[in-house]
Amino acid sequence: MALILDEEQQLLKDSAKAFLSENFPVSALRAMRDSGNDHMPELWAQMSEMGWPGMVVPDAYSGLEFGYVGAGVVLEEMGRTLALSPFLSSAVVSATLITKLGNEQQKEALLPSIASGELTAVLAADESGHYNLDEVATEAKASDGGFAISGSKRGVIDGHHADVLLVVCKNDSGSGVFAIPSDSDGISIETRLIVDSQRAADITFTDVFVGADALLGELGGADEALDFTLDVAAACSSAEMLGIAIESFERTVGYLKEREQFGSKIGTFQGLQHRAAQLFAEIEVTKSAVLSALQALDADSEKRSVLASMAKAKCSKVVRNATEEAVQMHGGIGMTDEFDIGFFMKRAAVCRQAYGDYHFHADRFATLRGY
């Protein structure tokens, strides 16, 4: 498949770029942080008006069914302006899991509301601070025709604002996912400020009773849907990191062309030129890796898991290099809070950890390739 966007995808990318750069530039993130807030509800409201929360939701459930390449180009532009919203966690990751795992009644109950932006859902899976479903200890015990959920989840982005928690549990039958209202009895949510000015939720479940209809699919039958959802999360979070890397690079090149030292533009210094050229080449390779993974998801290719983990591992390294080089080549001003470039490094640090870090996906890639 050609590694280019089609006409509709390019139009979406252009419109997303124009909307986000005009209405929610990096200065909006700074204003949010300085005001003491931890999210941008006005952004989500406007995205909902444009239909973006329905990007990957099937048409049968009031979605756009635009595909994962479409979601990826939106996330790339969000990365360039550091716009905060539950688009990835709810409209992409959670919508995918419900679509793949839920029964018809559950899809009809949840997906149209997610597609309209009226309801947000998040995947609550991590328990150790590092994505690894093999370490899930949250239990679902059969009780009075339903289930009693007990356990804890850590670092759930958007968890304290979500209406529904998609909780990964285990019992003797295997893995299961339960759709649980966040205000249910027995749920305790504590938040902590993380480095990019968002808050992450640590959620405790103490004998939370849910009916049998809260279980998505069958208990013990969630592994395949969770694997696909992980592929989606890895590829789409890579698209956001790609946007961060591109914007960091472009801002740095602009600074190299303006800043003077010893009577010359610092962009004329050969050492800095070499570093910029190397970073440019790495970003171009990363663009191909991300688009390949997104296209594989839309085609449901047998290579999707390999390509998704390759994209996440590659992006994790490149975005770290891009943001660190940006701060260094901006010199002393790059280390100050008065300059925006540091915001990109902070967001990159959070994105690298989400849905499996470099080591998780490098190991997954190697395992899938038979090593």
Second form
Amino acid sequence: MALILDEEQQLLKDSAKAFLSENFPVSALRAMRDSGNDHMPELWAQMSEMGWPGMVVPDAYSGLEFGYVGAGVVLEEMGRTLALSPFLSSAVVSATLITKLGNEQQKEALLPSIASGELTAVLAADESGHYNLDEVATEAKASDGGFAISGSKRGVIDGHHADVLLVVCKNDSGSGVFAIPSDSDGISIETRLIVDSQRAADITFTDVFVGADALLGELGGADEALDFTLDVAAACSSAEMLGIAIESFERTVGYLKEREQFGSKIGTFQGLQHRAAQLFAEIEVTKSAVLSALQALDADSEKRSVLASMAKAKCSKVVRNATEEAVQMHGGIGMTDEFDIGFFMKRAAVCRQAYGDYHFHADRFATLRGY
Amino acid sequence: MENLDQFRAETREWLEANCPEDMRQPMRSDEDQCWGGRKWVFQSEGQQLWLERMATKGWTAPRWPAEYGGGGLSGGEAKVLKEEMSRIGARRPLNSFGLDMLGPALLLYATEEQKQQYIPDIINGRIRWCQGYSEPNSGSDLASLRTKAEDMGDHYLINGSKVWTSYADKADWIFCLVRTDFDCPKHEGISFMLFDMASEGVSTKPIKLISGSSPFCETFFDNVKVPKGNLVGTLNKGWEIAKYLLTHEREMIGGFGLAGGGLKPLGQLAASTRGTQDGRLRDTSLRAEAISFELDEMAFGLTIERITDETKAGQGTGASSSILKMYGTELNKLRMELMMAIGGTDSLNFESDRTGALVKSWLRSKANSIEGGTTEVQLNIIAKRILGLPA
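Coords for the form predicted together with its partner chain, given the form predicted alone:
All chains and molecules follow, beginning with the one already shown.
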């Protein structure tokens, strides 16, 4: 497969860019924050009208079945304007897990409404703060023909807005995933404001009773689907980070061409030129990493996991560098709240930690490569 | 979309039948490469057969037009050929500056007669070329070169000297930048000429490097007569050809950043040499460095692929050769550093046996980010030509 976007993917990218930059530029994030909100329901409504929540949902369940490269290009453009939506958490990650793991009935029940955007789901997996699923302690005890779920999940972004929680549990047979309505008895949710103005939910389950039909797949049989879902989450959040890196870089280069000090444009200084050029090369290399990881998901290639972890690790590093250099090269104004560039660094910090950080994916990459 | 299945099947069959066994073995060092030319002594019968057979098919230059002896393959077919060669571990039949640098420039700028005269001999490896670019006081600032060519009516008379001329002592011909006009801005007044290194007045002197080897020479021209017909392109407009050729040189050198065929991935090499614990490299600091290197190495390899695919699709990004040159050479230096760390004190051995090859490759790699335009020059090019930062 050629390592470029095909015509349809390019069209989608162009229209996502036009839509987001016109309707939800970075100022929309600022307005949301300043009015005390933590999400953008209006954006989600409009994305839903365009059918985007069905991006990776199979056609048989009213989705677009457009694939992960499609999801990636939308996320890249969302990264450019820092638009907030449950697109990654619900439409991409949750839809993937349900598609991989659910039975016919469960897919019928959940996927069409995820694809339409009416219903949002979120993966509640991590308890360690480091996406370490080996440390999951949330338990599913057999009870009255169903299960009683007890435990707690940590830092679930948007967890308090989701309708359905996909809860990863452990018992003697291994791990299982339960689809649980977020308003079920026994669930308590506390939220924390996080650095990019979103909220993360800490969710406690106290003997939450669910019927047997809430279990996706079988107890002990979720590992493979969770692994695939991790690849999807890693590659797609990489695409979002790529967008953040590109946008903050372009804004910075623009600033280098305008700002004058010592009687000349600061972009004439070789010290800054070389750092910008170096960063440009890193971003070019990162583009290839992201696209190859997304394509490998669509092809279900055996290199999928190596590429996904490579992309997540590489993007985490490069977006850190790009946002740090952006603030540094903007100088004093880059440190002010009034100026937008700091927003990119904040969102990047959240994306870098989501679904496993640099160290997590670097370790996974090496382990998969035999060392 | 062309159907490549049949081409793949035929290519596979042909390679199986025609690639000699010893040409399928990983190269032990750079000395196993075949460079061709009038002075070349084949190291084995297999090496000679392999070059002859591949050249007959034009597959030493798979994408060049068949009318000059090239393979005439499409981009897709060339990719298949590369994949099939790497499948059996086949070595490159011919390493050559004619193939990697001069040829593409001739195809674009030379007259029909010149193409007929020079290109077939590049493809079949009969003539080995060297590059006369840098001069003693014109390194990174290449356009300040002063070797001059005077118009003597029926020929040009060349006087001056070059430096860092790779393999000048082994080459048959040189493609050379000369100044044909001194009364104009430095980028104008440069011409691109070809001449025989056996011409009277040409002499070379190898430069011994820190690695102990001498891939580069000083090259002197003392009243060298060059026929008028050996000028390529327009008089005084050679800088355009020089730059075009440099993009190919950069891509070639940048390609050093990729591990060649048969090399064990660095992390695995470290694991097998230094040991593992619970499946992880025991030396955790080395592991972290190996990971960081391999992430970049993999992403860089994919970038070469992406740029190739973009070019094929007509979406070329232009100055990408500077990115490849800069990134690939820095990567290769890091690879050699880590190989030395993995090798430990044994890797310091400077004697020319098996282990001595590593330290010499390590030293040689330090030239990668200098030759063909330094890393700093590449960063200047990216900053000015791609990012449009002010001068």
